[in-house]
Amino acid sequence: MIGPAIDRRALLGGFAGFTAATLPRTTRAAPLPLVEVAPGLFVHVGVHQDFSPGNRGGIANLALIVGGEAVAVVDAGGSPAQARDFLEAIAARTDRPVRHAILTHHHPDHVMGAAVFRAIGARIWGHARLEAALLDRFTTYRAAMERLLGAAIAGAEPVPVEESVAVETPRRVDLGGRVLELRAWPTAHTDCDLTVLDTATGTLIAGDLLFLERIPVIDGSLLGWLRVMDELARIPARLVVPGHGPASAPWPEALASQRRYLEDLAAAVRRAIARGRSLSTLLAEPPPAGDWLLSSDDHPRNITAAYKELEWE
């Protein structure tokens, strides 16, 4: 954790003179594939894996939205290496400038490539609490990613959030005849979740407020996430891009599996607490996680988070 004596803006802005050319190259990966889920809205689908040198941190979905004058990306990738490949994929689709990089929350698979986008002049958008979350965790994340990804993480730095979005005050971004609606949420998956609605196509980019196929991970509040999902479902979208899973899915039907998992988790943990079972006992015989991918590690983590939250409700 970064101590209070450090100048927050100096730390965040210290690499402002970087250019894309100064960021170290790593071994070339295959071209970053993009799926056009709606006109002018492209998604790179992250792999259902843990972090590894082979995937270079590319385990989350990334989105590209092309307007009449500018481009926005939603999430920046799990490493500078992946971010550079994302930029090359963008250049193959459009010659419009990338002016906005919108970060849905602070987890490393979504933000570790952000310095690459800031270096080319993109403005960084995020939840009003995102900058503090980045500062609190970036040093730890960076050390972990150096161990897990190797050279791909070279050049990763925390970025200042130049345009913040408060829970009470949604913001709009005009890409030139194409308006994005940015909304910050109370604590749910994390304490700094942000969604993006592409009004031109009725597509909601949900970040990790929605997991499909890969098991949801609680790093905020189980009950808060369930409450947020109720409100999310009322957003008048046609399609959703999840933070993990397929490129798009029908909305709001896509919420059903995640809602069922989180509700079942809450019910199982409440029953255990009511019967006087300790957390260690519950973890020794965990309730079923269903058919979610990568559940062997993350389901016990969710039980722990749920138990700590529900123990004193």
Given for the second form:
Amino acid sequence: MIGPAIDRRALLGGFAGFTAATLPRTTRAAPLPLVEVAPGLFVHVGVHQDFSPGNRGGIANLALIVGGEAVAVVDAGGSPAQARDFLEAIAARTDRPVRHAILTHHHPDHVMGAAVFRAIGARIWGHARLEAALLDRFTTYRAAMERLLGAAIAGAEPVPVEESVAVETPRRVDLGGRVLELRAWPTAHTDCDLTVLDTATGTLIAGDLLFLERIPVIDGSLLGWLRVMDELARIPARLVVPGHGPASAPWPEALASQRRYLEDLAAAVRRAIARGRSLSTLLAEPPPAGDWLLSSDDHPRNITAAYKELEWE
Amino acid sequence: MSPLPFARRRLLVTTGGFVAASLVRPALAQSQWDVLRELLFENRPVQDGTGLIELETPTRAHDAALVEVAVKALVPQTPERYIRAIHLLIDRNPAPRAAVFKLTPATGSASITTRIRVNEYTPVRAVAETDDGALFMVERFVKASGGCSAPASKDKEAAYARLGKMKLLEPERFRTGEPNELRLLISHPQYSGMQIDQLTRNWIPADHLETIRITWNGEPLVEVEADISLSEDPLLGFHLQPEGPGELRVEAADIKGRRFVQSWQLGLGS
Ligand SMILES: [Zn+2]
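Structure of the form predicted together with the partner chain, please, following the form predicted on its own?
Starting with the chain above, the whole complex follows.
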């Protein structure tokens, strides 16, 4: 039996062997580890795993920005349990209130903890299409996450998006002497991607518009994503926090590996279509995924998405 | 990270006509296939189809709303002996009969390809009906879920803007006297009736292709009876064994009564 003194970090680093049954429900976790990538900007690095009770949905990067009067979080974690640990970690760094929870898109590893932030009075920000996307999928996501995470998902609820950002109209969030610039994007990784620029430190929090190490996943549009990356590259930032990958990376150089993957994928799929190769033939002999992590499921899924998009060109 | 292809099983299980049928007679503990077979083929015997046809599916689908499946015919189509229909069945889908492909000897080969939605882990079956009315079945188990209620990939306006547009993928070289594989795409949202409109929050009513009739120089070649289990923008791969050049004509109709017609001249210049 694992006692209540269990070290949460050991769990986060480690693994699917833990099941909901072996985790006492009353476990008080240690706060999430945070890395300060720029002054007052902290990142929790998600693990490169599939969802499991052991990681409690904590597979995406989460950010915390501390301003003069208030703080904002970017993404809320993969479960209420993880979000509560995030809150503890925030309390250990600052006594300023969490006034803003900014969601980069609708995927469960980024939003399932959102109700925890809403409960403490944070305003929820997102892409103009986020609320519809969340409502559309919440029941499905929650059911899946209950199965995959067990008790950690208890208390997950869809949240209203109180402050929405339209594609052509960036919005600003003032944390007290520190301004965040929020931009919504046309369909790319998903149809509701949003980025946050911390103007004080020149750090772009890219959400899943940027994957490093872990294979990018196309749930929107391959060509749209490539176009959005051209635009993104013009953002005058110094550093980027990817949705998955290390806490930070140099900008815009960090775009290169994802661009190469998506361009190679588009080229390989276009070639197959031009030669009359069917989707199943292509999946049977797929183009190489490179050295991306967790590619065994997501690479074939990306090929399928790309094929479906490109066959109508 | 990824969209999760998971089922809303509890919700969907109660909506399917097939499941309703199985609930009527729980005491018999019939398998789903037994019930389905009785519904579709009554008491006609269904024999093992090994050696006549092969079913190719992925074992595990990466996108449950788009699973490419192929039925390969292992014998040629001749006027004397041919497969007159292939029934494609997905036991655990809300509408288990995905499609019936009616085939003539003019195809030269009864092999077909299409793309299906898979709602939960299920056997997928191909039943070939030969010209004498005998039935032969092969099956494969497919692991995928959530395909029927997966959100439509585009917004409704965009989906309808391309409605009915067709694309024919021809072989590199058109050969007379032997089967040529042709692949036809028809743009249609194929709304299953189990998807929610992202803007209005209402269920999108079912709207899908019902029949696809393909003729070669005016003679029937292939006819498909389609249902909601065919993926968005249905794909139909089929064969044509021509004696010379001619006109391929496709006429598709959906359940809203729309008709889509297009034709292609094939074999000229080769
Ligand atoms: Zn994502």
